[in-house]
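In structure tokens, one chain follows: the form predicted on its own.
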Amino acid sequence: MSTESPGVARHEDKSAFGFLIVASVFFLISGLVALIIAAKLHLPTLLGEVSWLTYGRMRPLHTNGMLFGWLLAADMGLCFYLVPRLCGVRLWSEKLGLATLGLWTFIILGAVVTLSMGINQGLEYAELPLWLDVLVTVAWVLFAVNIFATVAVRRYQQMYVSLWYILASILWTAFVYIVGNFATHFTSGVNQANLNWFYVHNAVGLIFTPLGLGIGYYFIPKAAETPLYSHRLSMIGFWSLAFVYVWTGAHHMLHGPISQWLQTVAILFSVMLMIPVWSLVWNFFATMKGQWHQLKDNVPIKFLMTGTIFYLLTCFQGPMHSLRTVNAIVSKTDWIVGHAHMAVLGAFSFFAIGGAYYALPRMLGTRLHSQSLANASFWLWLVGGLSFFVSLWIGGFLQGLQWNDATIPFIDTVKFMAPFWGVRLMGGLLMFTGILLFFWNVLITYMGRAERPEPAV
């Protein structure tokens, strides 16, 4: 793997590279599953004779595959890459990192088998059987030990904001995952639903958001070769996120059987999310001042800054659809589906892909196989993603209006969504093609690394 210049810690990057490769494989698999699911919305009987290819089994396979097989694995790999560099030391233990990778791969394969067999606990994002939940917890402890130990022996005493986000996310993930996958089994009814939505919303807000933002804070200045605009602004964003996000999950239960005061608290804190969001977006945009010309040829910057815009849109939608009047229209519609996909496949996947395109060649001491393929993957993801997200926002809003009209039969609202689902399928096909190009580019970069030697940075 890569080496650094004299006087700087030598980085092996075996764990980081391994996580990114495994993440890329599950990205491809989860994307294929997503295409089949999207096609089933038009052809409900498609592959319906095969039990493990039915919609009810493939949907949790897709969500868990994208969340944990692709995105969280990619984020863990990028953390293993950037944390040692921000600390000026090697990763505390590559052996522990590789052991974590092996366990994580076993967990995801176990999830593929169990979910395909219909073994499902019936809770959103918490479908995995208990024994896999225990293994996830163990793997996360191993990951946490490696990261915290690396930070503990750092050469650079001042901690850059990415470290704040990553360390906090490790602690928040532990709490959120335990609540969502263990504590929910000791409750029932409304209390269980409230805990489950706490987990679902904070899986994005306190796991993927801080990891994604930590990645963005590192790779945007690095890829653009320019200093971060404001460390103080980054701290405002960090602490406001830490204070605000944990209270927002109940906005998914507005107009439901939970207390009015809890609904109001969720709305207030959802609107307050604009504080950390604008702090971050302003910081990233100000960092790029005078550097926007790099968008023409710098593929990592294209992904990272587009991810920033998707993050802004996602976190503008969230507070808006938490308002009671808007929620009465869009709740449980395809609007929410478009919103959730833009968060995971738009904002945070764009951060992860941008980080991977920057880090992988440097891990391998080589050049990226093809800038053209990387650029093509960006445009396929951007055009496909916008088609996907916007079609569901428009269709979902109109769907909600129809649901509020008692004179319209429900089956008619289903038929109404057919053209929007068609656009979703076409957008998903473009995105899957982008995944293929990304995977191929990564694979050939690795296989041809000896032919394109370049000093690692």
Second form
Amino acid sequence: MSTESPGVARHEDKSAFGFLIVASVFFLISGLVALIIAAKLHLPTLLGEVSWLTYGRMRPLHTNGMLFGWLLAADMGLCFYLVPRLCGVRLWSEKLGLATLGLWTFIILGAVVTLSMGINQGLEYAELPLWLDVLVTVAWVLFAVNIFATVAVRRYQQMYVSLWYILASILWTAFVYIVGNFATHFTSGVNQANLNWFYVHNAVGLIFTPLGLGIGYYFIPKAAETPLYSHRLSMIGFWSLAFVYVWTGAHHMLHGPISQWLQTVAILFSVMLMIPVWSLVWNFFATMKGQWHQLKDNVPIKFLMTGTIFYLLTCFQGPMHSLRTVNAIVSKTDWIVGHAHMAVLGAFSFFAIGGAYYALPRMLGTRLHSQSLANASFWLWLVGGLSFFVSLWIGGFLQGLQWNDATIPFIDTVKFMAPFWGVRLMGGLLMFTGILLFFWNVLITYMGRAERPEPAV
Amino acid sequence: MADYTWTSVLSIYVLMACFVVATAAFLVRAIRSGAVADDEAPKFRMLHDDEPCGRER
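Compare with the form predicted on its own: the form predicted together with its partner chain:
Every chain and every other molecule in the complex is listed next, the one we just looked at coming first.
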């Protein structure tokens, strides 16, 4: 979309831009659905008894919308932006990228229709009907072909760490998605649950984590205009994540009917996650040494470094509540809901938004419409997110203690959570306002791009 | 408690072991090809990757 000079190839970024716009639209819609279902925890009769507006229909719509409509689409768009740049060549095929975008949009719209109609496979994060699963696989293959073909013709032999993460996540996503959405049909009972939790945990761990980290590794040095602290350390983090993450899913079934040794393996590898996590956080913080003053005015850096802190907190929580004693309290409570939201909305969405705020104006050859709006969206997300996550941690922990006391009726533990869910709703409202500002800023930046040309370097 | 492990092991843990073996194979190949040599050059090069990307293909 940038202007081209005769004889010089520039990045077109059509696919990257398209994915980010589509992702922003689904971000808005999924955020609205999230607000409604959060309100339904207080007002179960809200929106009456229309079947497609019930909690059971809207909840999978929200989770799938946020995961695949917003975050994965945004990550794919940012991959289309950064991979050609890191390879020093244009994207292998913009036409293929746009075809992938068309198919992806069709899939998400198909998900909205089928889930609203109650067509649901009944497995967490794997609710989509089989024909949509097949289309997701096809779309992912198209995306993979474009990225791998771009990397294959790169100008530099040695790849920057973001490329390692993105290439690996493409392979891991295929593996995880096929196991979670197809292999589960050949099992039942506890074995199906084991496969499903492998998929649910690794949907975050082997899809959104490597994509998010690849994006962070690219945009933090770029936005701060300073080199990464250590490329070698980043590679240690990458390979340790590759060896460790796949084993951790069974920690969702601690104290369940799977063998003790499988639970122990999951706990052991969950604790070992500290290695890739700390290497990354150390690298990001050391990169920012002497650059922290940029937090004052640099909106992408605000999002990216706050995302790093949320990532650290998430990945400190994860190993801790995979320990049997802690898990006995927090498992299945609202603590886990707070933890999952901090990973997807706190860490990886902050990375994606930071990357989008950096990349979108550059794709359009313009400046962002409003730094003030971007700044306001950051504070709304930070305050809203913190109140959302912290209220659920506190409420969830106390809820778990109550569940361990057999003398307390279950319904009393539900009533006990009402004030915490109220804070969650208010936090969600702030975050949704932040999404609105983000969307508005992107829209006006696009519409007024000719009026604000990018200053010459 | 009954042990329901065996099909899980067959269906997923063997796959996971294959996954790790494949990762190890990639790592060995990457080391041999020099792709992960101790080189900090990529982190400096990426700071200037907004330049035009060579000739039209």
